[in-house]
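There is one chain below, alone, in structure tokens, taken in the form predicted on its own.
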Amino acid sequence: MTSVWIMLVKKSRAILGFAAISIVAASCGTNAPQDTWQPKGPNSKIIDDLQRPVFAVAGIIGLIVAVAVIYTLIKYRDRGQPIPEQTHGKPALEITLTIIPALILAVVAVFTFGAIFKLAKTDDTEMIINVTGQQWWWEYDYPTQNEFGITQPIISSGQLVMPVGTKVLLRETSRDVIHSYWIPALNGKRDAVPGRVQTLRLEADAPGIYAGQCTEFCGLSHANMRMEAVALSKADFAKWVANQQAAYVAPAKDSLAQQGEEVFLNQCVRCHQVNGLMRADGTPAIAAPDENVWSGSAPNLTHLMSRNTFAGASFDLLSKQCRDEVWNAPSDVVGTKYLAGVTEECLNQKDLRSWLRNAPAMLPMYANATQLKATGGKYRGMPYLALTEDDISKLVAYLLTLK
């Protein structure tokens, strides 16, 4: 029995040692786009300036406590010796050990409140972007702002595009449950709550693409609800705005893309909007997602191929090589790379075709048929459309024209 117990103790020590090594190794990642220790803007720098000294103090205290505990365990472990004399309370020591942590927390609180008030400031922001979260993607609505060349509203999804060196105010809300918007390189988290508008400041120091993640559990595909902020130089941002406001260009007559446009009108326009798209009778093709999806909204696909992700930034529109070229581009050319959009050569055909073939198989949206029935038969996300491979090829050709 004793030998079994010794073996179990040794095995437990080995497991704990392996776990400790794994934790240390996991903290040394170099390719970590959501690393909170790499601020890329003044707002995230405020947070970083606060967390570093607090982390250092906490680390020192943690080390002292760990050494004291280990020393006590080794020196006073049970060797069969008599139970030591028991004492009841040392007021001076207890008061001291209460006052010291209280003073440390009071100092931390002073600097924390200062940081919170700085991050909550909104009267100096220069641009407004309305952000709406829903299961499981983010919508970006740019209201008219003549100083940035936005003469008509721009609606996009998946990737927020902003000019460098500009104080951007996000006005966040939600259409369904509570979500939380977080791009670590640019600021902390802010909940998107149904029926309320929460504000969050963003500002990027240099052009680049910054990754983020929904941080409030919001359903089956919570882990897939990502976002990206694309920071462009002011000149490149002006080009992006001009392209987003460009008129719709119909596919060439008798082309595969024109056939795809017909498939889109028959299948996709029930939920998705493409601004400027016209029906055969000359009337605008207006989406009616409130009749087809539970949330009453689906991503606006106008200029889809000017983005490089789809399905709530869960999947890439660009092939891995082309996406790496955009993500890893030097700051002075990242705008040029991003504004090039998605070409046929760089298109991630595999994932896009799989999505059109059977979206629910790629992104969990319902636990079972009972949940679907509870919504009155409406889909929370993109449904299975039973498209033929021929229809998928036509749709891909059409979507490639939406630049």
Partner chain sequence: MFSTGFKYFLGVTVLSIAALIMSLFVLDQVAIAGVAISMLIVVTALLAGIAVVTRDGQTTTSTPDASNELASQSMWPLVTSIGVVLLALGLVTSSIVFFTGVIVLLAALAEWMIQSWSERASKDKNYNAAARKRVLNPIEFPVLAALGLGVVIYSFSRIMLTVNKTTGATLFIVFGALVLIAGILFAVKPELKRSLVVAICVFGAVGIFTAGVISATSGVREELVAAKAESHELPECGAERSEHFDKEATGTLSLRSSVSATIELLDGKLTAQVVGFNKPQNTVTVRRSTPTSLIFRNLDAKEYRLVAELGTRTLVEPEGATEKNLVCTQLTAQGSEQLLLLDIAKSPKAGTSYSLTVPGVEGQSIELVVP
Given for the second form:
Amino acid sequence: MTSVWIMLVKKSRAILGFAAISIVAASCGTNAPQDTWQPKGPNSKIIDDLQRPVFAVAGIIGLIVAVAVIYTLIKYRDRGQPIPEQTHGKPALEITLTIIPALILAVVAVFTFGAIFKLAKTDDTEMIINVTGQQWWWEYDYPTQNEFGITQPIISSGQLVMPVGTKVLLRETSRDVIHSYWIPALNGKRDAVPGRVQTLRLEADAPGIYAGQCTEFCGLSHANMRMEAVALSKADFAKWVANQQAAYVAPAKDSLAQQGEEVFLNQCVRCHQVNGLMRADGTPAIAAPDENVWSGSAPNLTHLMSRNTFAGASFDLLSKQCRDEVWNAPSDVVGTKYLAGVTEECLNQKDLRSWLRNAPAMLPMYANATQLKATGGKYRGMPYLALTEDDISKLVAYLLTLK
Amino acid sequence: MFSTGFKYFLGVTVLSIAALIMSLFVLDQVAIAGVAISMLIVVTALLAGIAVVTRDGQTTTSTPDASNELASQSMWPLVTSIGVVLLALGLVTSSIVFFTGVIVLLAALAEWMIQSWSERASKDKNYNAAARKRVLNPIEFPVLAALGLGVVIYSFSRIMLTVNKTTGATLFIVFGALVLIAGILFAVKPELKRSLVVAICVFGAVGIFTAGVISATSGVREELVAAKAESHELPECGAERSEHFDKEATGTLSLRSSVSATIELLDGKLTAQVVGFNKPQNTVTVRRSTPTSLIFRNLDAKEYRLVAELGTRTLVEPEGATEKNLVCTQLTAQGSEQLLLLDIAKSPKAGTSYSLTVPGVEGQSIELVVP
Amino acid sequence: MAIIERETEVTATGIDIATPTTTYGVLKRPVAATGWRAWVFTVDHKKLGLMYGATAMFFFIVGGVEALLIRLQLAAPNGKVLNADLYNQMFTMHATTMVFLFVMPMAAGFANYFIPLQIGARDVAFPRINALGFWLLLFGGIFINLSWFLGGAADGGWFMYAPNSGPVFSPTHGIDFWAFGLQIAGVASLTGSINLIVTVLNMRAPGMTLMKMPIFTWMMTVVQFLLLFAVPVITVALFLLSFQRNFGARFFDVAAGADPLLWQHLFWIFGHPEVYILVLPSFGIVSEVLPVFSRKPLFGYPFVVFSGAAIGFVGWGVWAHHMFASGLGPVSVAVFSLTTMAIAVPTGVKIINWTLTMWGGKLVFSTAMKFSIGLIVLFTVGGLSGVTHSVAPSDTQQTDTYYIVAHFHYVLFGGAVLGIFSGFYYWWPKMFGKMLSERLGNWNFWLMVIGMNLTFGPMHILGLQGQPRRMYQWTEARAGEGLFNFAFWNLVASIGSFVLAVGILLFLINVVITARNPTKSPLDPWNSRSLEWMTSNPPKEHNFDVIPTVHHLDEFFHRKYEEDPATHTMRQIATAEEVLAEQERNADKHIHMPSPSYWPIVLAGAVPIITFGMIFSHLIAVVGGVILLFASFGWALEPSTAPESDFENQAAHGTALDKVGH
Amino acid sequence: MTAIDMNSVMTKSDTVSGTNLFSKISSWLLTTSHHRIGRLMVSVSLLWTVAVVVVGVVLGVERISSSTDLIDPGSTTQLFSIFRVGLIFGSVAPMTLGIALAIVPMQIGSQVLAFARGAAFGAYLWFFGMIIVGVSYIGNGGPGGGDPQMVDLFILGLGLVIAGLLVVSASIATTILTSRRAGMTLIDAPIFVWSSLVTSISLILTLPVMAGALIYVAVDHSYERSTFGATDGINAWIGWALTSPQIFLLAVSTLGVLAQIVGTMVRGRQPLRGGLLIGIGVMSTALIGTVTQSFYSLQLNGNLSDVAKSLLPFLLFNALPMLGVLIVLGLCLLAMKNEKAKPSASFVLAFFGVGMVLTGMLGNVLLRINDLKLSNTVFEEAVLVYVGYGVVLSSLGAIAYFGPRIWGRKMPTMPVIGLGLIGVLGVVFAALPYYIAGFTDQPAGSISGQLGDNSQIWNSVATAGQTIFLVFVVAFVGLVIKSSRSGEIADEAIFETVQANS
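Can I have the other form now, the form predicted in complex with its partner chain, not the form predicted on its own?
Now the complete complex, all chains and molecules, led by this one.
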């Protein structure tokens, strides 16, 4: 039986080409970043190996039905023949025709079960990353794992950075509504449900950036809630970890960036944390839920410029050209390109500035400001801060120092 | 010409007038007597007038209809009088009785009125009965059903509150089985005598009611009395123990499925089984502003509680003072589990940390990382 | 008398009995036989069936327009036709409208109209409750759609997952309207299902055993049982949601220790049987149409019946396959994966039986037949993509992508809607006495089939390429390269949707043309087989002049044809006209039909007032409550059959009896 | 006239009663049949009679010696109050009304009562009211009682009793006024109907005054104002309704009973019917006036104008009622001279009943003469006993007379006569000694202290009288029950006798 299965798997391409033209056509549109038929890791490969023959079998059965129907239609069309005998059925035939699909499904079920339990395994985990969903961004935090050089917890957002060839386990949860974490190239979906911690295996075969998208409807900007998984070689990953754990470097005295730090301390620090940032009185600036914001947290901006995106992964922090350079880089250099981070030249000034100018105008976050009674007047996402252009320039200068 | 009744009342009136005149002369305390006799004169004169106008209600041609209408049996006079009595008793005893009386009285009067009305609706008895049913059944059935169900439910609840938990479960099964058996019996034997069915139902209802009354008078079971007496707020994380704090996680399936970590105390050692980790941990990550459930499982012989120390909080009074910010579970006996729901808004200050400890177990703590 | 609600017997027990001349406590009964009153106060199952149909058709157009707007928005990247908020409302309301306000009422309409006819009854068991059900549905539907004008419609998706449906995340009243409106419509479904179950079980013509019952009635009965058990579940869920939103309850509040998955379980325990509630009526229609146009009985009638019942049963055990990505744990996933595969078997049986029904027949390709054949093929596609979902790991890739959208549109459009259109063409002469144009019907069919394949076919590909659903925009950044990327397929789907719309428009044109065409249809245009054709077109108010005695499955056919013992072919022994004439000769003399009533519409009208009050001001709810109470008592006090004196003139009353006399 | 319509004897609602116990009971409880309601009232009032006489016995025993101590001295007042209230509102009033309920519709040819359900309602109100009154006495709540709640209860209970009797009276009066059979004018109505009409209207006219007084007392008691004397004031304010001459009102119907029986006995149209009516009318009219009584009495010493001033009310309240009774009694005796007259058993009871009432009234004449100083002595009690027991006697006579028409079996003649004579003996023994003791200044309402000369003798005899009366009542009830079950079947002749009235 298994050999038949393997044969089906191997020949699936050919069978598919014969069976379902639409699916061939699907493969004509190449390199869709979220294509579910292009596995890039062992977990998605398990799924792929399972679904190809299933699709093939389904296609064949569909064809058989279509052919049978069309044949019947042609053969028994009304050509003036007399009204036929009123036969009421042939039980033996019907039972046979009932058992055959049942048997096919039984075979499918056996392999399905195997895959389900393989994908649910957690005892071979090598690395753990906590993932927290929130409208409309993902927060990643790395618990202390000395074998990867993570000696103190790392917190990040926007892009999941992980080493290749490592069995990563995501521990997902959510702060508000249900989200779903999905990097099609690496594995299927797993919902991030508030109050629960759910796990998802991820493993990438090769360095690269893998796109994903929140797939559980989560409100207004559901369409903008994207994610990117960055797989780095183990060496590159170690570099990334080292950078993330680097201490806070205060901006140079009397620079624009230092004025930006003041603006940051006045405005942004209410929600956004930058680890190591001190207030003027020498106390650490710790973000806490703001009275204006309903949901309890905002992205941690420590080492912001090591990421390629901002506002979760809704916008690019890199200009289009620089972004394409990273995304299109072959797998052996993608790590280096990524670790270069965001430089002043590559910064997507336009989007970042307009975000600081008026965030709600860029990303739908609440439908109507007058209808916030239910939240006690608190809205979700980043509010309009009424920053002056001057302040914005200062802030951008400051943010650029967060390498 | 003048009817007998008129003569009688006229006589009374005349005599009353005489009495009035006499009383004016004779009696010392004229006032009350005068007024009373005057009233009597007015009343009897009025009656005399009525008598003469109606010729004593004389019907010379035929026997009046009213003398042939047989009022059917009715429970409403009885119920109404009970209502009045309850109302009167209620004036003296308690407002519940009074309002019961008012309700019974109003209901009975309504029923009485409708019944009387319906009996005059036409000369056809059956039709009248049907008319009455049409008007009243839509009110009666819901009210009676609600009352009946209410009584049964209330009685049953009394029983359940009185018997102990195990007996309660048994009773529940027995009751359920009896209802099922009776139902099946009725279903498979539709030819069953109506009176038997009624008898079974009445027997059941009366049985439950009686048991309910007995239970109500004998009071609720001890644990509930105790449970009522004690505070159900999360207690201070001191040494006291709540007997009946009903938040054991052991049986709570949904909570167990959404737990983030299980903190285990075994042989004086505190370890954390964290979802996703294969080995016991000594740190647990709790994400900021995210409701996180932890289960505390005590495998040691003594009773312990898990305490989360979450920094300090500033007190309103005295101003400026602080105290430890603690969240804790109940004291947990050996082998049982309790749930701790944490929602931490703020990371700890640099150099400090949040932790989970168990009072009475020294040197063991699990760090709560809030990134 | 063909109904269970009986008037109170007023029997004479003595002499000189006064006959009451007034109806107690209520207005005179509405007894108009024509005009708007004849429709608004009717309790006639046929009129109600037609009104169900008209209402459903109206909401079909509303839902269709919503769908077209969605497709316009998605035709190109970064669509600007709708903003995020409107888009979310649009897809929520599209699904809600199509499921609750189009397919379900349309099925209810067919059931109402044809079940009593098919089982040889004069009306349903509870005619006034039947009317109540319709008005509740209509008012519920209007109530939900009112939200468009009162601050925005529901925006949480038709699945309305908690906690996103909570007041914090959806502060407008849209979801309140949605939840209350669906509760109202739910009451309608529930009353309807009880009514039809009682009708089918108790009011079949003599001789009609369950296994001689027409297959449409069978499938509808299964559907009613599904409704009976499924609707309370969603009602409970909606009730909790309403309380959460309007009264500060915390059933789904995680901070209070709640588990948001509770909602998902509640919703899908209802939601999956709902799928069968939607398609089984069409299965029934197809199972009626195919034998008629194949001139052969349904192949393996018992198999189809039992597979329908099996679907009804197993349909309860598969709900969690909507939640494979929710994190149920591998054991649950495996179990539900298996049950989902299991339910494919009885569904497959139906496809096989339909095909074999045609096998060896004498196929007449009328429009109704074409739609039925279209259903077989296209539903098979949906069914097979459904099987791919039962493979749970694969499902975690495809769920919440357009592949799912494609799948259920093949099931619901290719299944339910094509079946409904088949029913339209098949039963139109029965309902209106005129035949829909077959020529236009041909165009209608092909445009719809091509349109739907253009619309939903590419969605398979879009889903596999990774386009998630419920996104108000898609970006080119994730569209892929080459010609056949997101952009191409989205455009094709959008164009297809308009082709589809034109096809449906053709149907409406066909209806208008037919209505203006004076030609009457023949008595038995399709050479049909079941009882509903054994009466005039359209049927008389009392359906049958004499309740037929049933000897065969396909009784009507067997009254027209008998088997030639030598060749086993069938030869005609009577025409439909002769059968009808025979009926009229033996007409029953006394037929009591239930009388029209004001109360169903008044009672139904009070409910949305109450729910409106729940949302805006409890004072309004009190007013509604008073009306409700008033109407309940009016209803209770009213005899189901009006006394003679209530009829305005004897002629109006006499219609039913007079006709019998002919 | 034919007074009794045979068809009405068993009304339809009676026949509904089923065979099993439950439906039997319910058919009685839910009845709207006039004679069932009447029989219920009469039966319960007989129970009260027994209870009251028992109290009378107990009180008598207590009085025999000032040292006997059967009861708590603190509750003496209440015990005396029970005797009075019980006798008037528990026994006499409901018994007369009950008999009227049962008989009146039959006599006027109506099948039913007006407000039949109202009458049932009234009967139940009275029934429950008396129970409450009884309970409140037990709980130390009667006049002078110490438990405030129970006092409230007593007042409310008495209110219910009055309300109930009023409703019943209204039903009787309305029935008589509106439901007579065709052709029967009021003047043609049987004399018992007349007396019932007068009694019921009198009650309707006078009881509300008592109800008003009760409300005053109740409010006064609730708000502790003591304007009306709080609990002690109860007796003062409502007592008039429990003493002569107000209680004579209840004796009006005894005259009707007597006249009815006599009429039957003489088997012909009653002579001087108009005279009877005048007698009844005079008596009742005067008595209705007694609601106005303040303290009246005859003062013999003093100047003439003072004597005259006190003489007028004295005569009005005493002489007129007595005149009425005497007229009726005289006319009845006159009728007896008819040779066709054949004394019946019930006559004995009715006749002596009226005689006892008359004796009571005579006593009241003496009582109200100031100079005799009889007020507040046991003489006062004797008057009550004479009248009250007289009415009971007469009512039992009415039962003996009308009873067979209801249950269709005769009462045996000799036992009735014998019992009746025993009853008369009982009444005389119970009351007469106190007449005497009254002159020895034995104080009323007291069981200890100075009881006067020879008090032991008088009290012993009175106690014996009470006991005899108790035996009589119980025995009579037993006789009624026995004969209603196993007595000789009454033949038509019984009913024919009724014809005599017309």
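Computed from a prediction, not measured in an experiment: that's the story for all the values here. Just so we're on the same page, rigid core means the largest C-alpha set that superposes within 1.5 Å between forms. Positions refer to the first chain, counted from 1.
- A movement of the C-alpha atom of residue 117 falling short of 2 angstroms is seen between these two forms when the two forms are aligned on their rigid core.
- After superposition on the rigid core, displacement of the C-alpha of residue 72 between these two forms amounts to 2 Å or more.
- When the larger rigid part is held fixed by C-alpha fitting, the smaller one turns through 11 degrees between these two forms.
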